[in-house]
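Let's start with one chain on its own, the form predicted on its own, as structure tokens.
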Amino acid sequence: MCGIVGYIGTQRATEILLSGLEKLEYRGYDSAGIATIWEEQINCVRAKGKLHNLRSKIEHSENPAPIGIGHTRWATHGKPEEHNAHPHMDMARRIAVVQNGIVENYRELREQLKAQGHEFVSETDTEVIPHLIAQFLKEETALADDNSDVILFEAVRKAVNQLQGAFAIAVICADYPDELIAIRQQAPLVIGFGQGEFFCASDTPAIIAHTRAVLPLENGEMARLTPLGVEVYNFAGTRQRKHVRMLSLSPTMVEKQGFKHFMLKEIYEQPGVVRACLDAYFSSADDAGDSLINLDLPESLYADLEQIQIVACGTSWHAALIGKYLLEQLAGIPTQVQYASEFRYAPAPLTPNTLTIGVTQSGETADTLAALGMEKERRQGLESKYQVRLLGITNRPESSLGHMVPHIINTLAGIEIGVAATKTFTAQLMAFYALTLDLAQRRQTLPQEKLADIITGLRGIPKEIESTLETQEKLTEHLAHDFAETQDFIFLGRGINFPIALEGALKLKEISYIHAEGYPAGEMKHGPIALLDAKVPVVAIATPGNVYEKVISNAQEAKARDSRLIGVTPVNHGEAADVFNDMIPVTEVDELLSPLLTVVPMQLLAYNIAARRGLDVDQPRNLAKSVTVE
């Protein structure tokens, strides 16, 4: 979950590295550091805490070094202290390394290196890497002739082959100041191509200001960056043929554009995201033909389909729960939703004609990728009805997920910088609506008229989200004043909006550090009601439909226990005005579509409470945007 960036070229590396790290700080912000090579020495500067601490330490540096590597850390091994910050170096301070990931066998390697005389100064797993490279570099230097130009590369390659785990690594060495080595194994790493300069980074936002020509490394690949170009090899040392591709992103996509926080900007981008999904997933009235849906998924994915299983984590898991509701109620397909981290170690029994869907915003979530990989492996070689069918739902089709599964639904949300997912959640919901309606149309579980009505309703959602944003930002900001000191929250929902209650609670926990729980409203009387008193506010999602009266009744039970009751509900509907102490109004739409609206006040309420408490909304403590380690 850390961020790494590297540069070799003709410009001053320090500023390029710092600006790149600023774009990657969503991946971790416990500490940061950079290492550059100048006058045959490595200059390494590190700082505990967020990136501005590092910048303040080097803001007056005149170091003109044209090569360097940088790192922003989310701590795994070792506390977030300066001595555990990256880059890490060998004893001679000639080799510097940054890593995103985990070296699983680092204890064994550390003991071996200690026996050879190496001394360690941190508690991290990463520190074994420069020491291991130094050991192999001695051997390569002794064996090489004077004309060899791959000594460093070979030392790094041999060291990497000793590592077990998931990692992305960048290496520089003072004895080879015109060479930067980048390695990928189960953790994202992309190479960027500029004019006489080259980059590597954990994610494209770090380099988009300098180039749109990129090459994502595959697992088990190493790149050798020199002033002459980029060479890519596998871990066995065999040269690989690769093709550069052009990004469609622009630098302005990763700027705040006048908003106070990225999270607020991304909340406001949701109408545009929904419109992009509508344009991509659904046919217009003029070109509908025989199909209303444009997912371009093959019939073989759907043929004789008996069951769907979905693996996901966090917010994506909540989106999958809504997907389950839609797939079962509209397409008539039994659907399971599993935490990917649990599925890896306790998978469901193999069932025939089963579609497995992995949902991950980044396409790099370690548990989700591992769960899909395990499912693929355990179905290989079985009779045809048990063979694997894989589908990915992601915001990054160029990611590891995109390479792993044969079919992808691109959620089209654009880059999301805020750690707490907002627009990407809404985009995932749109993907599930499209998938469900595609299946319902092919299986003929819904009349064509009903399908068309749902799509028409979806087309009206962007305007309704805009209306919701106009009315609710000030309202939720006003409510936030009353809850800045609150310690516990309860969120209630039923049916298709129960996952929205879970998502509302997660958002509040993530960015305000207030304990919050989401429950099915009907389960309140089975235990959670014991938590309620005047100090525990309750947010209830009550949208007209099959369970509206039931939610109102459950809300009244909470109010009878003196809880302050906040209703996310249409105004002037039923008895809501008499039940709720406060109302956050949403437009009345078909109950099936209501999550696309009810999630917005959940996001705004969490945002405004966190902002009112003076917290770092975009970079909440202990969290990172993309969880690329187990």
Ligand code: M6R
Second form
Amino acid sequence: MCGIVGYIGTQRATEILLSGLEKLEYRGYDSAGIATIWEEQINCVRAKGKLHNLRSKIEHSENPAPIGIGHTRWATHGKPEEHNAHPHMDMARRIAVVQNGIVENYRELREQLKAQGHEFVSETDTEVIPHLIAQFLKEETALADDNSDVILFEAVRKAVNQLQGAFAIAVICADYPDELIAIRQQAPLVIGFGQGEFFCASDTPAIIAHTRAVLPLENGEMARLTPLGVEVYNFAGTRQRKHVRMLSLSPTMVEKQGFKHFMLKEIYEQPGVVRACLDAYFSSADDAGDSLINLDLPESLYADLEQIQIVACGTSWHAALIGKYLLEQLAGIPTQVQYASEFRYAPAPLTPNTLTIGVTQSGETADTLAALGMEKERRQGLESKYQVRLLGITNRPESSLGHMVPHIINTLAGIEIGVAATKTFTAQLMAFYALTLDLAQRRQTLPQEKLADIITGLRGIPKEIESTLETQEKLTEHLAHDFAETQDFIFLGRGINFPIALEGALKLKEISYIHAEGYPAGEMKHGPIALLDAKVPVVAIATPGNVYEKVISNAQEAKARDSRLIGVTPVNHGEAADVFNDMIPVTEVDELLSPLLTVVPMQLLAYNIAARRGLDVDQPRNLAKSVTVE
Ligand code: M6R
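Take the protein just shown as the form predicted on its own and give its structure as the form predicted together with the ligand.
Below, the chain from earlier opens the complete complex, with every other chain and molecule after it.
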């Protein structure tokens, strides 16, 4: 969480920092601030709330400073007030620092610094950093000869070596106006290379308007940016050889392109995302040969496989539940799905020949990374059948996850800006279809014709999403009108569509702030049915297949308690029209593929209710797109 950005070059830094922060606002939006160096002084401006508050404070400034750092905050330590906003400074106001992450030992450091006479003005963990740098700067200055050009760098390096935790940091100092230092330790940070200008940022959208040449720092690395170039070192001070690479992202990919919100644009991008996954993961009939699936995963990952365990959070966890259904039902592999935040402190006992999959769209979720790291560690040195086998499913192969695991399925959804995950969920499902079918083919758990039928069915999905998107949008807009003031919602599903009920409830909660619960339809009668009355609408996902009739009866039970029933169901199928008060049509497809269609009205319903309530759909309160803290 939190976004940081830095610039050094020849242009006016303020505008570059503000527009960079705009692209990082999805990471947090409790407060924002920038610090620049001009006329040997640090000019620091901060504002509580969203970036536009900061913008309006700076609007009339003519500060031409060509160096600066910026921050958009998701509060961890200290309330979202201006005095806790970054950048933070030392007492002499010569050093400014922005941080994304958590300094775990900040209390000890703060006490130690207080004893040395430092005074603090915020409740944040970050504030210890400029004070610590100031302390080391004093020592370095006293020791160094007049020609030394690494005084600031050495002071920062020594300070960083005192910090424990996961963080990315950018530092400037008014006494060294031609230097910006960027540090990465388990929180993402990328360096950008322009013509005589250099950038650092938590994520590439912040700099893509200026350059596509980037260098992602690795954990334990720090970069010294000057107008002459960039040098990368490890925390011990040894220079590292690094290679710049070119991004395939383009600036228009991070624009709304005529849609009112990023979330709506991303919902509409889903047919294209499914097509991209189909092209990448599956062979066309002509060149099929023996294999219909192109995942390119080594046999060593699959050999003698007895069990799969999946760790994930939030929407990725819901995708993993659908993955479990597919892996168990089609490939016959027992599969456990764990919340990463639980698994890391209470892992299941070790099982042999186990594949561990981490699912995370951002590739930066702290709990998921820690769960995978823990699994790697506890299997180290064990006999071969207990050794770790790791696979990542992510939309950001260049992320921390990408560095951590040896094999990745890239979900190819393109960058997702809306905090509520939509197209990346659909892409994760596509990854699970491909993985399951790959395993089913290798283990011969499905006849080749059934396998080919499923792939043919998948190929039809983009058109089916396209043909219902607009109808569903209108219908859900209409429903949003009726439900904008509703206080509680229940979502029901069974079998492969139970996780879609969970996802529908999560989408509604996170962007409309309406209480919602997703439940397995058959479990309602064991307690939650007591919640139902005319004020509690029920959305039931009823798609033809082996639990269709069951869901319909469970829905009838809700109707008998006066709930208004909304069916996500094929319109002309069975008794749906008699049961539901409202219907959101989805095309009838093989039940196994139905989540790819049923999730779309869930997203649209949540979107339209939140938009109708006048809420900030793309940046809902208290949330951030990538959750890089525990
Ligand atoms: O980047 P990840 O997939 O690891 O993120 C996991 C969750 O934080 C994320 O899915 C969250 O629940 C979304 N806001 C859901 O829309």
